[in-house]
Amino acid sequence: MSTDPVLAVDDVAVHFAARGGLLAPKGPPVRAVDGVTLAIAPGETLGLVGESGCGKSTLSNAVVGLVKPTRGSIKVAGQEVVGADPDALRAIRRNVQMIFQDPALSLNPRMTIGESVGEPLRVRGIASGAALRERVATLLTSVGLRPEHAARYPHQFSGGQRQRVVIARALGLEPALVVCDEPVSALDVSVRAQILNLLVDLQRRMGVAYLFVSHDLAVVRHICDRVAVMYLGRLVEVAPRDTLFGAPKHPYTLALMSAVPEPDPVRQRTRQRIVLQGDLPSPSRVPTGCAFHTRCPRATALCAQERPALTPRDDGALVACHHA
């Protein structure tokens, strides 16, 4: 197997332009991303984690073409995705597919669950016919449907079953990496668990890597073999899901650990919560130095001078942070 990354991602940034009202001047850009850098090795799950609104989603939107960075390179099994032209990010995205948070609003509701899980195939000639049945009863019963669910509609199913028909359609085309933008919250807390094993279970089968982004730390420890926790665009914290959990270093990722229910009512009473003072920052107007310094308790007058770098650590982690 390569030791290539199946991602990597290099000094991302995407900003999107302020809109002006009709009295107001046009603000400053927004930095949804700001300078992102990371790796996923073949068959490793990276999650990506943050505050709603700190950049998971626009930095996901990105890897596969969907947003175009202002700035940086991606490469997706070795092929750069910035600047690709409509032929190339057409063969690019063969080799990552992504699951969505909505899976409703994922499936075409006047398409039969077959017609979309072998609509991939189909389009890019692959397989046709009698073949493409074949393909797609395959497909169903490698996530846990039966064959002839392929003449149903979307609405003939809940909300895990429909997830499952969106993984079967990611994985039609056997791509390298799969992005997972928040796919098991909207699903019930019962379903969560099924999705997730399921996507360990074909991981181990297909060797797939997974981008998986979320904001649910507890899933995130289940499915996860290296953490990324992202604050306003930026990387603040990577490291191995143990050594994250086990020993967090970074003053936003303790508070972020801090939130976390603890299932056991007698630890829960007696841990510690960090509770965050001020509110996040707009990613128009980013603090300078550390973007965190105004709500950390730590934060000196270095962190509103200075913009920490990632740094390695001793146990494999990279942290941003002067005083960690």
Ligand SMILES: Nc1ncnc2c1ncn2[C@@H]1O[C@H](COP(=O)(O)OP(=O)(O)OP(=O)(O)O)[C@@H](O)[C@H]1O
Given for the second form:
Amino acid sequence: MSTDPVLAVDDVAVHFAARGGLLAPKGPPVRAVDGVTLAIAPGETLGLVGESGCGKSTLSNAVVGLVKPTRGSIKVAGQEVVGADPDALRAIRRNVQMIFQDPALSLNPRMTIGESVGEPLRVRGIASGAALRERVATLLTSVGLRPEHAARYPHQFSGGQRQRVVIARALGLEPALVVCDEPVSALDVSVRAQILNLLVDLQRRMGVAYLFVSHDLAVVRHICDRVAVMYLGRLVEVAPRDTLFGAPKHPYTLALMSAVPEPDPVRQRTRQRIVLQGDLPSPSRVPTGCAFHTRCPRATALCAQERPALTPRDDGALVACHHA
Amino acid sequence: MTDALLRVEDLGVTIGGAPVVDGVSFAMRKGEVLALVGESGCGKSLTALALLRLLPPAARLAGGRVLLDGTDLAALPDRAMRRLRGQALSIIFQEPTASLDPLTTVGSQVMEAWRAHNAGGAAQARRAARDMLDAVGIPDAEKRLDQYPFELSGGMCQRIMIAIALICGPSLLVADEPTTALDVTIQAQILDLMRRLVAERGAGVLIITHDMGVVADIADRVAVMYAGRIVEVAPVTDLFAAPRHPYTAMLLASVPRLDVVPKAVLATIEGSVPAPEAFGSGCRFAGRCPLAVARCTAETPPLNEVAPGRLAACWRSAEASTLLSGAAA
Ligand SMILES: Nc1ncnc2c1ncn2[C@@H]1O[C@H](COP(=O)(O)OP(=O)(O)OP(=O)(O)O)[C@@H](O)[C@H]1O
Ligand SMILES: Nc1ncnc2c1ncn2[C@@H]1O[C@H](COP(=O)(O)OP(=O)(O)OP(=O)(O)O)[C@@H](O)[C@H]1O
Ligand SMILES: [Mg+2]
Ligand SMILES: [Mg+2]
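Please give the corresponding structure for the form predicted in complex with this ligand, as opposed to the form predicted on its own shown earlier.
Now the complete complex, all chains and molecules, led by this one.
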């Protein structure tokens, strides 16, 4: 088995043109993603965390070809996604699938579960008739549903069951990479645990890699091997899980971690807290230099002028900060 | 309880005949933060709306008493209840932007709340509003007063909602998922603010959430709800250390915690919450409970005192905390 990355993102930027109204002048573009470089190894889970609007979904969408990057390169199992024609993209999609936050929105309400799960296989001519039905039954079983569920419609399932259906469909083509954008955020805690167990179990059995987007750091710590922290369209820190949670370095990572309450009252009440002031700046007016300097407790004059690059540290972390 | 603030007794709400809130009783002291937790659909919001007398048309109050500082809210005439709301009693909902009027400046909305319960001129109202915005940590309060909700971020709108809720100095604040729609860094700011208000003003806060981290952070005591009933009430550290209801234990075990090995199998609760139409006799958790015995489906366990300051509705309460270790396996 090769150890080439299943995903290689190189200096990707996604800028959206600002909406100009009749009266309003056209503003600067929204820099949703602004120069991101990362890679995921086969069978690995990379977590992508950061506040709302920092560009997590935009980057995820770019990886599966739903959004066209302004610049940069995205390779899935060695094949270039950026600028790929529809045929090439179809071939790439075999290797990369996506799971969205809201299972209700990602299933066609007029298709049975069996039709939804079987569709990618049928469309590609991989299976039909009895073979297709059998494959669908196997997929449903692998996500903890029963073969007879194939005849039901999405509304006859709970949220957690619907997310299982979405996962079954994503895995049908045996992709090397599944992009999961907040896959458990819409689910209740008890159901969330079932889906997380399922994702881990499928990874062990099938060797699939995940790009796992979440704002829930406890979930990320549980399921990810490495974690990338994003702020205003850029990565500020990338590190193996234990390094990131054991020795976070970027002031934003520290603030983010201290802001997430630990489900343990004794611990939570003795923790040191860093309460960030102010809100996330608009991605159409990204601050100069380090984008975090306007909220950073450690910012100096240098930070407003010079953008720090992601540089490696002794323990394997990559950090973009002048002072960390 | 000598410094009792709120006492809810046997509160019930039905929807289409189904008991979606069933015999809910709890009490709160002044200056206390009580968290109401439980899975989606278990009746948390309806409990809050019932005690504020703001139930949606489909829901019907099926009895119970709500005593706020000794006044029975359920027996109060509508007008008196309206006067009380926003004054002694305030509510914050989950969606800040949906609760603010988009066509009115935030200043006018905060001032209106003040004037509903205070005599005073426009200048005085404006001063009160500006001071309140300062108090909830909105920078440039003077300038913000003249802005519209769309000009503010979600976190700022939520702070405006809190300002409106607090401007008349309520003795009880009901906050239904006040931070769920917000980012963690903004959530931390809002929780800090609520903590400060409790400390400085001695208000009681009933906070509804499904986030065990938020509970661990801010609650003094916790009431756990399952399928319309309260199944456990306990001080927060006791609840997390040794739950006395199997549902609480399993809920806690299903949350990834620091002391759980990464990628280890998390405990899950098999099955799903029964639909309100399908509530049977006995304990409503019995169908999913690993400790269930015959008695559980035959007889509803009452919410009894199982230790000083701790209530649980379970026939096998003493064994409940053994289920907590499920996650470590
Ligand atoms: N199609 C679009 N046109 C214009 N702006 C967009 C578009 N899609 C996203 N944006 C903007 O790009 C920024 C990044 O959005 P994105 O959805 O990637 O954030 P996110 O990190 O996924 O946030 P969340 O945690 O809320 O899901 C935001 O400011 C958003 O408003
Ligand atoms: N307006 C309504 N019409 C019909 N049924 C309703 C209405 N509001 C609530 N219900 C039902 O009553 C039950 C309790 O709802 P409630 O909103 O109190 O739950 P909750 O615990 O607040 O859940 P969540 O965590 O999802 O907010 C649910 O079964 C819900 O479907
Ligand atoms: Mg997103
Ligand atoms: Mg609710």
